[in-house]
Structures are given as C-alpha cells and as structure tokens.
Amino acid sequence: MKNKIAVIGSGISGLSIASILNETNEVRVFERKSTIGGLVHCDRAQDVLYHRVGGHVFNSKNKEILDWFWTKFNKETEFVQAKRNAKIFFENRFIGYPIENFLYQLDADIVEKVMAELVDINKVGAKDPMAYDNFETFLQNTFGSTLYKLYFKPYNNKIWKTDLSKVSMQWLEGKLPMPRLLEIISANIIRKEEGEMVHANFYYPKSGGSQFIAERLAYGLSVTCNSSLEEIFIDNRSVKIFGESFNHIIYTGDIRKLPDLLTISSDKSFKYNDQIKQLRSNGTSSVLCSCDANDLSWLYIPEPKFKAHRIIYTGNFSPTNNSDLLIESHRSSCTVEFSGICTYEEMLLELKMLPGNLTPIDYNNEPNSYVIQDHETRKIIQAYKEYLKPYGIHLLGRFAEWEYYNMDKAMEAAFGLKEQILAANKKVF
C-alpha cells in the first residue's frame, strides 16, 4: 500500500521532492497561491518575460541532481547553456566580479592598500573559512579592512539589513569562493576569470524562464492551488489537513506559522516556539526594466549611494524573455532589486541614478526572501526538525529550514529528504 504524502507549498523544494516521490507513493501538494512557483514564479509583462524575484538559472556540481534534472527535460532542445557574466558597479564604472580578481581595474592606491593586508593576513596564516565565528570576521580576515570597507560590508548590509557580527558562517558553506592570496594574484596577473562558482556557467529554459522549470516539475503531479493551510491536526492515530490524513507532511512554507498551526492533543509545546516565530527575514522589491543591449548576465551595486543591490539582465538569457518590440529598437530587459520594500516612487528614482538607460514596465515586492541566520539558528530548526519526525511531519526548503537555497541546493535537500520518506513506512508516534 502506497504512503499518502501532503506537500504544502509548489515552489522548487515542494515541486521537486513531490515528483522524487510520487512514483512510488500518492503525492498530494497544496498551493495557497493561485499559481504555482514559489520565488520562481515568472509572467510577463508588455510581453516581456519578468522574474518577480530574483532571476533563477539552473546547474549543480551534484551528478545526482544532475542525472535527476535531466531526465525531466531535454538539454539541447529546452535550453541554452550560457556563461556568467557579472560585473560590480563602483565608482561610475564597471568592474569584474568577483572583485579579488579584478584588483587591478581598481585605483592604485586602492590596489595598494589590498595587496599590502593580503600579505599581511597570508604571513599570519589564513583559516578555514568554517573556523571564523561570524560572517564580518570572515570577510575582514579574509580580504583585509579596505576591501571590506569598499565592497563587501556596504554590499552585505544592502541585503541582509544585520549586523554583520551576527550573521553565522555555516549559512555560507558552499555558497561563495574562498580564495587565498596566490590564487588572487595569479587571477591578477593572468586576469583570470571566476570558473569555480556553480552557476560560472548555468542552464536556461529557451521560453518561461524558471517557470517553464517549476511547471515541468508539476507534470503529472496532483496539485490544488487556492489552499490556506490553516491547521495541522494531529493525535495518536493520525495527522490531518483539510480534514483528511496522511502518512506524512511535507512542509515548505514559513516555518514561523509552523507553531500556531499545529493541533497536537496530549504533548506539550515545542520549547522554541517563540524563537522559531521570531526568525528574521528581509523581503524583496524589483523592477522590470527595458535597458540598452549589452552581454552581462549580473551587476552588483556595492556603494551605499544606491538603494539597489543589483541588476539582473534576465533579457540576455534567453531572446524570448524580451518582446518584439525591445527586439526591433535595439534594447533588452532587466530586473532591478533592492532588498526590503521599497515604493514604487522610490524605485523610479533609482533609475535615472542607474546605468543603461532604464524604462520601467513592472514592479514587485515580495515580503518574505532573505533569510537570515544567526549562531542559534541552526540548532534551533534542527531541534523543530526532530520534534516533528515522529508526527510524520518534515521540513523542507528556503522558508521551512531557514537556509538560503538556490534552486540547485533546494533540490540537493529534497534528495536528502527522500531516504528519510522511503525509510518510513508510516508515522511512529
């Protein structure tokens, strides 16, 4: 007899680890929204193609998600494989990304100033990046005062709105480059370019963007959109939603409702609820703009100066993001996103200060996207974790395990999940 699985939420986390699982289980998956998607979620707007948040691409350097991918959709016929072009908006003009191994298109006495505290902090011995108790530690003893100052301290608290002292380094483990002094003065010399980063090279859908992704993913799967989760209610013979039960539930929405939704009779509370309620997130604005053609993929906007933290030029990725009508005048598109909410009015003047020449056609706010992690974070959604096992009850992707995942880390934590599932033959209270 098949286990009968809920999912909550259709975003990637929802949507991949139902498909993993529906072969040989009866998957359900519930949508609060209308339509599916998640963060990945894109339509179109005057017929150009706008990622509401973010610009999701697609790789891994997992074969196992790899083989997985690829099975759903067809490499050379669905999609392009482009390669990373990102640069960093600084002082009116356009520098390389990552900035270490652009030193040298910086100013002289900038360039002096970094090498001379890159030696520095080589002679003393550079850590393992998991050895630095918090994430400005890590930066400041890893790049030097200067280029922490410049780049990194302005950049991370566009987006993260926190203390950088604050922030634990595990949430970054995997996520960035960690680069030592002779790797930043031979890419220097050579001028090498960043090829370690997983998406240094990505995959894109030829038409949909992400949503073509999310939608395939859904294929074949049942999914009921316009369904508020409103209780989970639990005894000693079933866990329950929408009055029906089932072996186990799959939950990827905000792990800070998680508390106030759960009926459960003869146990007592988790003793972290008021922590797991209290978890920090910033939201997101953007907005879809024409702009002049150009061949970048990514800019980053480091100077406090601006309010935007970066251009994403979804309109490079694929022709069929742009309409014919950008085609014909020599233009493309765009999203420009600012972490946090911002006006309409206030996104508007950003663009006149902004590089490309940018015409809006839509905008967007999300208010939940960043998370951020602190020193507790981790051991306090780990101890959620195993406080709902035996309910049957499993937590899953960006909102339910407080981690920031790209698409390919959301799928890595969906095949994690999996032996867990399979392993259970049914819920042991």
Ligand SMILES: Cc1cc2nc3c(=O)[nH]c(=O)nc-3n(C[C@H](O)[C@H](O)[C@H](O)COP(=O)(O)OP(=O)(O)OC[C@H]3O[C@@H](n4cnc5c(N)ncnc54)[C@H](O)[C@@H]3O)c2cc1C
Second form
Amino acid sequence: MKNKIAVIGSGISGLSIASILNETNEVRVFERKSTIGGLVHCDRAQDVLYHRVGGHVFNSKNKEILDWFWTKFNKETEFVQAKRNAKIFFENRFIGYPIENFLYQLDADIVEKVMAELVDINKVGAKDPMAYDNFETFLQNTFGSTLYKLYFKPYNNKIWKTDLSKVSMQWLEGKLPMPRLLEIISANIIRKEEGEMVHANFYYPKSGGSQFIAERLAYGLSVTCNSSLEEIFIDNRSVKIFGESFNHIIYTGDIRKLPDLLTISSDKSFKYNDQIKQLRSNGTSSVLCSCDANDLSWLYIPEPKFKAHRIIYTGNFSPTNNSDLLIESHRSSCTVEFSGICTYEEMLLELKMLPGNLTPIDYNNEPNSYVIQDHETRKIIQAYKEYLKPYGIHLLGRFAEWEYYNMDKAMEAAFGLKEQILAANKKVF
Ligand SMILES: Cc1cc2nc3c(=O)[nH]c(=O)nc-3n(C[C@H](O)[C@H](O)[C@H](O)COP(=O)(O)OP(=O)(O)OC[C@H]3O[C@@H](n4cnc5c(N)ncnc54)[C@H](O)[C@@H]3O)c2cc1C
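Next up, can you give the form predicted together with the ligand of this protein, since the form predicted on its own came first?
The complete assembly is shown below, putting the previous chain first.
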C-alpha cells in the first residue's frame, strides 16, 4: 500500500520532496498562499519580470542534485548559462568581487595594510572556519581587520542586523570558499575577471525566472493552494491535518509557528518550545526598477550611508525579463534589495543615490527571508526533529530547519529526508 504523505508548503523544498516521493507514494502538497513558489515566486509588473524576493539563479556543486535537476529541465533549450559579473560599489567606484581578489583596485595605502594583515594571518596558518567561535572573529582572522572594517562588517551588519559576534559559524559550514594567501596574490597579479573563475557561472530559465522552476517541479503533483495548515492533531493512533490521516507530514513552513500548530493528546511537550518561538529572522524589501543598460549581474553595496545592500540585475539574466518598452529604449531592469522592512518612501529616496538612473516599477516587503542562527540553534532544531520523528512529522527547508539554504541545498536536504522516510517505512512495515 502507498504511504500517504502531506507536504506543507510549495516552495522549492516542498516541491522538491513532493516530486522525489511522488512516484512511489500518495503525495499531497498544501500551500497557504494563492500561488506556488514561496521565496522564489516571480510575477510581472509593467511586463517586467519581478523576483519579489531576491533574483534567484541556480547552480550546484552536487552531482546528484544536478543530475536530478536536469531530468526535469532541458539545459540547452530552457536555460541560459550565464557568467557571474558581480561588483562592489565603494566610494563611487565599481570594485571587483570577491574583494580580496581585486585589491589592486583599492587605494595603495589600503592595499598595503590589507596585505600586511593577510601575510600575518598566513604566518599563524589558516584555521578551519568551524574552529572559530563566532562569525565576527572568523571574518577578522580570515580577511584581516582592514577588509573587515571596510567591507565585511558593514555589509554583514546590513544583512544580519545583529551583533556578528553572537552569530554562530554553523550557518556557513561548507557554504563559502576559504581564500588562501597564494590564491589572493595570484588573483591580484593575473587579474582575471570574475566570470573566468571556477564556479562563477549559473543557470537561469530563459523565460519566467525562478517561477518557471517552481511550476515545473509542481508538474504532475497534487497541489492545493489557499490551504493554510492551522492544526496538526496527534492522538495515539494517527496524525491528522485538514481532518485526514497521513503516514508522514513534511513541514516546510516557519518552525516558530509549529509548537502552536501541534495538538497532542499526550502531554509530552517539547522542552525547547520557547526557544523555537524566539528564533530571529530578517525580512527583505525590494524595489523593481528600470535602469541604464549594463553588463552586471550583482552589485554589492557595503557602505553604511546606503540602506540598500545589493542590486540584482535580473534584466541581464534573460532578455525575456525586460518589457518591449525597456528593450526599445535601451534600458534594462534590476531589483534593489534592502534587509528588513522598509517603507516605499524610504526606498524611493535611496534610488536617487544609487548608480544606474533607477526608475521604480513595483515594490515588495517580505517579512522573513534571512534566518539568524545563534550558538544553540542547531542543537535545538536537531532535538525538535528527534521529538517530531515518532509522529511521522519531518522538518524540511529554510524556515523549518532554520538553515541558510540556497535552492540546491534545499534540494539536497530533500534527498536526505527521502532516505530517512524510507528508513522509517522499513521499520514500520
Ligand atoms: C534575498 C534572497 C535571495 C536568494 N537568492 C538565491 C539564489 O540566487 N539562488 C538560490 O539557489 N537560492 C537563493 N535564495 C535561497 C532560496 O530562496 C531558498 O533556498 C528557497 O527558496 C527556500 O525554499 P523553502 O521551500 O525552504 O522555503 P519557502 O520558499 O519559504 O517555502 C515555504 C512555503 O510554505 C508555505 N507555508 C508556510 N506556512 C504554511 C502553512 N501553515 N500552511 C501551508 N503553507 C505554508 C509558504 O507560503 C511558502 O510557500 C535566496 C534567498 C533570499 C532570501
């Protein structure tokens, strides 16, 4: 008999696991919003494609994920493969990214200080990033205090809006390449453009942006929109949602809401419920704009005098992202991103200070986008997973696992969960 599996949420995590399990199980996806996609949702405003949260591009270093992904899509006909061309906007100049590879573009006195610090760090020897107690110490001891003050601190302060010394290192395990002194020196001598570097390319749908990815993953699945899960009812015999029993429930929504969704007939409540509810996150506000034509993919904006932290030149990712009007007037489109919730008026003021003759088209406020991990977070989430497992409830995704997942990492987590569910089935039947 097929397992009945409910997936709560139709973001990349929910759609991936549903798609993976659908062949051999009876899978139903429930989405509280009227459209699928979660964070990757895109629509069009004045016929310009708008990634309402971030400009999502795809790539993975994991062969299993790539192989699976390309069974769903045609790489040649449905995607463009683009080269990253990111820059940092600093003192009205465009500096290459990552900054340590483009030190030669900074003023000589800064370069001298940075190099002296990097050499000193190298003498002590590079420490494993996970050996650092917190994000601030890691950044200072990896890049030196000058680069930290100039770029890493102001940029990360904007994104995280929290004391970086309280942010644990676990969130970036395996996510950032660690620079070595020799590589930095070579990069600054050879002066390669970013697009020529390894891993500096990405895939992007020819049409529809990341919404295209969500729609395709949802193909053939049973997805019910406008279905917000408000209660998971558990008694000795079954786990029910929407009045129906399921063998497994895969929850991809906000973990902070889960303790109040659970109605359990036994009184075994989870000991860290209060900590779960108090996990912190930041939102993202964005303005879709038309802009002067350019060849950039991202522009990072570290200086505190700007509220925005990034511009994503989504109009350059695929020509179909721009309206005919923009193309005719030799303009393009981009999304200006702000961490936290900003009013439209605040964002409009900022547009005047930023480069590219930005003209607003539409805007959006997303209350949750960046999850903040402190030193206890991983332990608590792991304990919650163990607590929920006997009921057949599983956590998956950025907000359910409180992980800094990109789309490919969310897919990887879905494959990991599939194994766990198969193992659980073996035990039961
Ligand atoms: C600014 C920004 C830029 C990014 N750029 C990239 C990028 O370029 N490339 C990349 O790979 N990744 C990128 N990411 C990461 C990517 O967005 C995430 O990895 C991915 O979207 C997470 O998907 P998810 O399904 O875990 O969560 P979500 O997308 O949040 O999906 C959860 C879904 O569950 C639904 N839901 C919640 N509660 C309930 C409920 N009670 N009942 C029913 N439904 C519910 C929600 O409505 C939502 O649709 C970016 C993220 C951000 C914030």
